[in-house]
Each structure stands twice: as C-alpha cells, then as structure tokens.
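Listed next as structure tokens is one chain, alone, in the form predicted on its own.
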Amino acid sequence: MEFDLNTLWFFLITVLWVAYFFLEGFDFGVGILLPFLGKDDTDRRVMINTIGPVWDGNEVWLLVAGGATFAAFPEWYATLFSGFYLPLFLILVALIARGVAFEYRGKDKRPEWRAWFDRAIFFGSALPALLWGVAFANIVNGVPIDGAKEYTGNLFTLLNPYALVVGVTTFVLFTLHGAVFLALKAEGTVAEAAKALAKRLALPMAGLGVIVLVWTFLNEAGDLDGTDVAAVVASVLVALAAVGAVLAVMREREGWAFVGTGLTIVLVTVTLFLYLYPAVMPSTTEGVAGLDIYNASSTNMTLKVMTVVALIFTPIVLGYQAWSYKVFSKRISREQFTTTKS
C-alpha cells in the first residue's frame, strides 16, 4: 500500500463514515424503538429527549462525508449519487422528515397531531438504518460500471441477497445500539423496558453478523491483498467487540454494552472500507476495472488544500461535539415532563 494523499483521503472518508454510523446508529435506534418502548407520551418524550440535543450534530458527519467524498474523489460521487439515486433519494427523505418531526412534534398538544410526528420519526430512523447497509454492501461488493464510469444496473440490482442481509444486519445493530444507549440516558420505565429489548436483540444481532462477516470473506477472498488481511483481522475483532456487547448486555452493564455495540459499529464499518480499498466503486463489467482512489481523484492541490481546512477544522468541530455530549450528559426521567408543563 503506497501511502499518498489519495490514500489519505479514502482513510479520512473512512473516518467520517465511522463517525456518522456510530453517532447516528444510537439516533435510528432510539426512532426505531419509539413506537415500541414508548407506552404513553411521557415515555415517548423521554425517549426523543435522549437524543434531542445532539441529533442534528450528528447528521453534520453525513453531510462531511458527502462533501469529502464530491471535492476528493468527485467520479466516485457523480457513479454513486447517480446509480444509487432512488436509494439515496429515499434517505435524504427520510432525513428530512424526521428532522421536521423532531422539530414540530412538540408544537402541538393534539395526540393525532404528535402521532403523525412519531410515525415519521419512525420510518425515518428505520429506512435510513435499512438502506445504509444496502448501499454500502453494493459499493463494497461491486456494482455494473461501464468504461464510462457510469452505473448500467438498476434498483434490482441493487436488492441482491447479499446486500438486503447487510441492510437487515445495519438495521439491528442500529436498534441495539438504541436501545443500549437509552438504557444508559434514561431512567425509569424506558430504560427497563430497553434492558430487556437489548437482551432480546443481542443474540440475533450476533448471528447476523457472523453471517455477514463470513459471506463478506468469501467474496473477497478470491484475491487477498495487504488490506484485505487487515480486514480480515478488523472481522475478528467485530467479532470480539460483539460477543463483548452481548455478555454485557445480558449482565446489564449499560456502559460497556454501549462501548460494545459501538466497537462493533465502528469496526464494521472499518472493515468494508479495508475490502474496499483502494477500489472506491469496484466494477462487476467484464473486462471494465471500475473506480478506485486514483482514477476517482480530484488533482493533487485540491487534495493538498483539503488535507490543510481538515487539519484545521476537524479539530474544532471534534471538541465542539464532546462539549455538547458532557453538557447534556445527565440522564432523562419522566418526573422532568409531569413536574413541567408539555
């Protein structure tokens, strides 16, 4: 592995990725889980109080990554955004109703109006959580590009056995970690009834991924290069971090259960990108290469102007968001809604 900007880059892209799906994973959790754990109002505004300070600043890692991903390696962004639109479309929809929801639920007082609100919460947590591992398991498996550059598939192929498992695998991880973390951010009610969904998660959520890490393997193992021994070591350690979050979860140790669930998030995501790498957009065309971290470049300046704002905003942007987290640190009960006005 020759280690140039262009590298750089698709490790810093990696990182962002990491970011965003570690933060944001515990968000879906928490929407996914509201219809379910939430048994009245109360609970329900608990459970959106957990995230309400830092949801938003956890979606500014999506729009880094995207931003990254269009300045560094521009042809990579035009294949993906244009191959994968009706996916992405239905994200970015999905983003945005639940950002309106969270805003305007509270609005009014109306049951049939915060009801409407919660079902966009809902489906905007879980469709994101779904189609996130679709698309990521495509770009990591390879995809039909021409000698263009352009993507010739369509939605179906898309929906292959090996993605819509990944996304099935994303969508309960993400669930996991949600309900981990409310057991850590809230009391009372929400919390018990979190433990007790964890530990019905945990082991499914364990399966999936053996499967997903195994099936990942031998796709890739036809030709193991230096990354892909890397990601093969980065599989055994999700698979470390994962039996750890279940021991923990059945033990009801909220905090390391959330360490767990976010080890294997992280390293997860560490270890598509090692199988990527340095293909960007690997093509399943015969005869047609597909897009990697050089043929998918901006030039050399633009790289060099770029590695210079990251040094000097990356920084900045990292301290804010651990000053928000210690600042809105302290867990939510109910007694916080029915001592106060809704």
The other form holds:
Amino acid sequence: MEFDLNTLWFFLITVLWVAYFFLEGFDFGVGILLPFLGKDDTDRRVMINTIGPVWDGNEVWLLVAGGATFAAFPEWYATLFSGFYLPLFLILVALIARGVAFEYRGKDKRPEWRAWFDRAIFFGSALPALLWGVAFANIVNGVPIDGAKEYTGNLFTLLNPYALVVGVTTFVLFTLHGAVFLALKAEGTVAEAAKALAKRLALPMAGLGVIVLVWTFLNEAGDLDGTDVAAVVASVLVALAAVGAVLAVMREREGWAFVGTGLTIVLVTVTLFLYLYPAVMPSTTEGVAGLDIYNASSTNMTLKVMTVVALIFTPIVLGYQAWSYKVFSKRISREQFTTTKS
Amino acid sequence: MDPLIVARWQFGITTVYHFLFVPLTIGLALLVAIQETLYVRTKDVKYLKATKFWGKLFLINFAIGVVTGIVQEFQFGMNWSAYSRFVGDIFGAPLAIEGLAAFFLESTFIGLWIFGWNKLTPKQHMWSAWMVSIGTAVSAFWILAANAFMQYPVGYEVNAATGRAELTSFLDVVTNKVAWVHFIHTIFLAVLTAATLMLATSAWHMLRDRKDAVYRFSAGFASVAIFVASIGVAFSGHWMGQVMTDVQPMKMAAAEALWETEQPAAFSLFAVGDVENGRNHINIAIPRALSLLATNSLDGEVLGINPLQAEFEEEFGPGDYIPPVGTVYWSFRLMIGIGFALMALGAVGTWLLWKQRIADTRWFHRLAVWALALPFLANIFGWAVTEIGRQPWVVYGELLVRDGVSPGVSAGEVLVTLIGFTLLYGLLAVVDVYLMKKYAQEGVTDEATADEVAKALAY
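Condition change, the form predicted on its own to the form predicted in complex with the partner chain:
Full complex below, order starting with the chain above.
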C-alpha cells in the first residue's frame, strides 16, 4: 500500500460512509422501531423528537459522500449510480418520504394524517437500512462491469444471497443501534420498551454479523493482499465490539451498549472498505479488472484542491455538529408533549 | 423509445420542481433572520411573532427543498454517467464543497433553530438563523459554479488520452463570471420570491380586516424588499445578458429571435417566427435597444442565429446547433415582463408605506394576493432561457447533451424512475400547498415565551 492522494481520498470516503452509517444508522433504527415501540401518539412523538434536531445533519454525510465520490473518483460515481440504478432510486424515494414525514407529521392533528407519515417514516427508514447493505455487499464482492466501465448486470444480479444476507444484517444492526439510542435518549415507557427489544435483537445481530464476516472472508480468501489482512484483523475487532454490545445490552448499560453498536457499525464499514482497497468497484467479468483508486480517480490537481477544502471544513463541521448534540443532550420525555396544546 | 428524451424530461421535471422551493428557502431564510435580529435588538414581541409565523412557512417549504435536493446530488450519476465521466474532474468538486460547506451548516443549524428556542440564548438562536441563511447562499454559489462550467467552461483542458475535461485552474472555475452573475441574480430573485409571498399573505389577512401589527409590518417590510430586490434582479439580469452575448451568443440570439447579425440591433417586443426558414414573419422591435442592452452601446453588433449556426457547423461539423427559438424567446419575455411587474408592485407598496396607507389600501392588497404566482413563474422562465437556450450542448462547445446520457441505462428504467419521481413529487406538491395554505391562512399565533414557541415548532 502506497500512501498517495488517491489512497487518502479512498480513506476519506471511507470516513464519510462510516460517519453516515454510524449517525443515520440510529435514526434509521428509530424510524424502523416507530410502529413497534410507539404505542400511542405521544410515544411516537417522543421517539421522533429524540432524532428531531439531528437527523437532517446526519443525512448530509451521505450527500457529502456522494459529492466527494463525484469529485475524487468520478468514474466510480458514474458506474455505481448508473449501475445500481433501481436500488438507488428506491433509496432516494425512501429518503424523500421519511424526510418530509419527519417535518410534516406534527403539522396536522388528524390521526390518519399522522398514521400516513408514520408509515412513510417506517418504510423510508427500513428500505435504505436494508438496501445500503445490499449495495455495499455488491460493491465489495464485485459486479459485472465491461471494459468501458459500464455496469452490465441488472437488478437481479444485485439481489444475490450474499448481498441479501448483508442487507438483512445492516437492517438488524441499525435497528439495534436505534433501540440502544432510544434507551439512551428517551425516558419512561419508550426507553423501557427499547431496552427490552434490544435484548431480543442483540444475539441475532451478533450471529448475523459473524455469518457476514466469515462469508466475506471466504469470498475474498482466494486473493488476500496486505489490506485484506488488515480487514481480517478488523473483522476480529468487529466480533469483539459486537460481543461487547451484546453484554452491555443484556446488563442494561445503555451508554456502553451504544458505544458497542456504534463501534460494530464503524468496524464493519472499515472491514468492507479494507477488503475493497485498492479497488473501488471490482468487476466479475472475465478479463476486466474493474475500477480502482487510480483508473477511477480525478487528476492529482483536483485531489489536491479537495484535500485542502476537506482540511479546512471538516474540523469546523465536526465542531458545530458536536455542539448541536451537546445542546440536545437531554432525554426526551412524555411530559414534554402532554402539557402542550398542539 | 430513446432513453435520452426520457432522461431529459426527468432532469427537467426534477430540477424545475426543486427550484420552485429553492428561491423561497434562500429568501425566507434571510428575511426571517433579519426579523429575528430586529426582535433580539428591540425585544418588540411583534418581531418575534413575525419570525415565528414566517418561520413556520419557511420550514414547510425548506423540507421539500432539502429532500428534492438529494435527487439532484445523485441523478448526474444515474442518468448522465457519460457526462459525469467527462466533467467529473471539474464538476464534482463544487458539488462536494456545497455539501461540506453549505448542507452541513443548513441542516445542523435548522435543527438548532427549530428545537433550540428554550435551549439557546436569544442571541445564539438568532445566530442559528443567520447560519442557515448563510448556508443557503453558500449552497447557491457552489451549485451555480458547477452549472457555470456547463454554460461557459473555463479552467480546464480536454485530455486526449483520457477523453475528459481536466482541471487546470481551480481559481478560474470559482471566478467564472457566469457563476458570479448567476449567483447575484439568484440571491436577488430569491429575496424577491420570498418577499412576494410575505406581501401576498399579509395582504390576504388585511383584506379580511385582520389588523395584527405583524401583517402591517410584514407588508411594508416585504414591499421594500420587493422593490430593492427587483432592482437588483434587473441590473444583474442586464449584466447577465451582456455576459451571455459574450460567452453564448447563440443563446442571446435565440432569446431575441435575431436570425441575422444586426448592427445596430433592435430589441424585439413581439415576433412570429419561421424556424424552418430561419426568419420572422412579424417582428415589432425597438431600434437600437438590443445593442444598448447587450453591448452598452447604441450601435453595438449582435450576432444572429443563422451566421452562428454556420460558424458552429464549420467548427464542429454538420448538425443543428440552434436551441428551440420560440421557447427561449417567449420565456425570456415573460421573465422580464414579470420582473418589471413586480418592481412596480414593490414601488407602489413602498410608496404606500411612506404615505402610511399600506394597511388600508384594499386594491393594493388584492393586487398583491394575485401577484403570488408571478415570481415562481419568472424563476422557471429564467431557467428555461438558461438551460433550453444552451441546447444542444450540455457543456457549451465541448459535449452534446445526447453524448452525456448513461449508455448502460435503458429507456424503460429511466421511464420507471421518471414516473416514480413525478408521482411522488406531485403528491408532495399537494401536501405542501395544503400545509402552506393552512398555516398562511391560520395567521399569526400568540405563543410568546420561548417554551411556547418551542412546543409549537417541535415535531
């Protein structure tokens, strides 16, 4: 592994996806749990308000990951989004529906109005939680790409058993991450129900995680390079984090449980990107290597400009996002909503 | 079925739709931040009520602007992968910077603004409004800088080996004169759009004899904003016309239905064109006016469509390099007409404010309510001139639209997403109009303490 700007940008894009999955992971989870843990409208308002001030900022990590991929690896951006066309379309529709639902749900008091937006929040969270897993499994495992860097498969190429299992795993992992987040951020009935549900999800999550890690290793085992060895090490760390998360969930140590599920998400993402490196979209087509950090990248000049920009803005963004989390660090309770008229 | 046609419709529909919400967001963010500043400075509760009332409308609108913006970030890759490969080295950077410098700012501080009424100090809260406003403006700049590369590519060279445009000067890209003139024009039209909504809503309430001080204040405030912003729109538009005459003469010629080069050139008021034969049947024109507008001189030369077409054929080979003249010509006229109509509305409102009659001049209120749709129409007509006038190029002089489309995506797939987005966007429009109307007509409400405001705005 040679450290150059292309590698740096591969690393930065990894960081963007890590942040996105860590942050939006719990607000996907909250959305998925809405119909199950929100027994009445007040409970559902408690749940939505735990992520109210932050979900939009969390989602921007995705937009920046998209923009950064366009800027640093335009060929990757072009092949990925024209290739994974219909799944991406579904993700976009889901993100639109849930974003609007968060903002509009409370703007009308009729129960059927709120029920429709609750459905939008559930499906809008569940679909991407599943499909991002499917998409990344296919990226790492490779898809048919021709010599002109165009994807030549179809929708069903992407829906292979490995990818679907990874999708189910991200779905369960984000749901658990959301449950643990609710245990940490809500008060009363919602927090209690979230703890109980987390206990039921923790072991299945760990089980699925192990299956995915082993399956991914077997897929890659034929051809291990230096960073793949690092990926194997990271896999072991994922397992440790997942075990830690399970133990913390069982003992109702919600702070540690959140660290555990968060670390699991971070390390799983890192593992997948380590297996991927230095490719960005390997091809399964005979005789075609596919896209890597060199043949998919922008010029060195563009990468330099983007590096300077990232160095300036990233600390600023992290600063005010952290401040925002601090401002809204208090738990959300039913009392906040039952005393008001609206 | 040709995927190109479907992809073009998809880009047109999703982008025009997005831009119905964008100017209102940029404009209201600024106007609400100003009103909140007035409140923090004076502690007059009227300004707090105004901030909250217009803030609610702002948030309803902001939500759709945000979610439809997600599509914008990805559809270049989805439907225009060949374009993305060609321009990515230059075009991707402004998009990424927009996310990093603007979207984070907007999204984080909008959360602080909505939920922070009883958690931040009044000053911190006011600054959150300003951060949102700055975020919307920064976002506008970077996306327009990206668009400017399509209008007037600079700071690059085409690498014969890779077959793509590659960056040679980032400074040239960010100082592209098209980016700056479009940015200034956009900020002014955004204020114009938001102020028109503010005036129309206030007028609607005053027509129903609701004399709350907030409506009186907002009507005057908005009238001045309309007047000032429309002057800004006119001057920046004039400058834009001159820049376009220079960098995209074909667009200006089409906007004028000017078939042959003229010196001095007349400004057409009404023309019936014969596109087949490259001439006009009827043309009522003001002598020398186009020369003045396009070149700042009464006898400047303005190039015509036919000689420009010949020039293009000589340089790029046989083909049709003429944009749809009728659409561009009429869009241009309607945009300018609306701009001046709004300037008149703003002038009358400002005068009535001066005469202290703005709260009880009913014909003005009626006029203002009817004006509500105008800025939205003008914004769309303006983009029609800019983007349809750029045809058949996607990067002017470098890449044709038909060469930018994704080769691996079938017409059926594009059609599925076109129908999907159109239905979803249609549904969102219904919900948005319902909520905007509901909250606009409900009018100013009475929560005065930070706690009450916080509860009224939370999810």
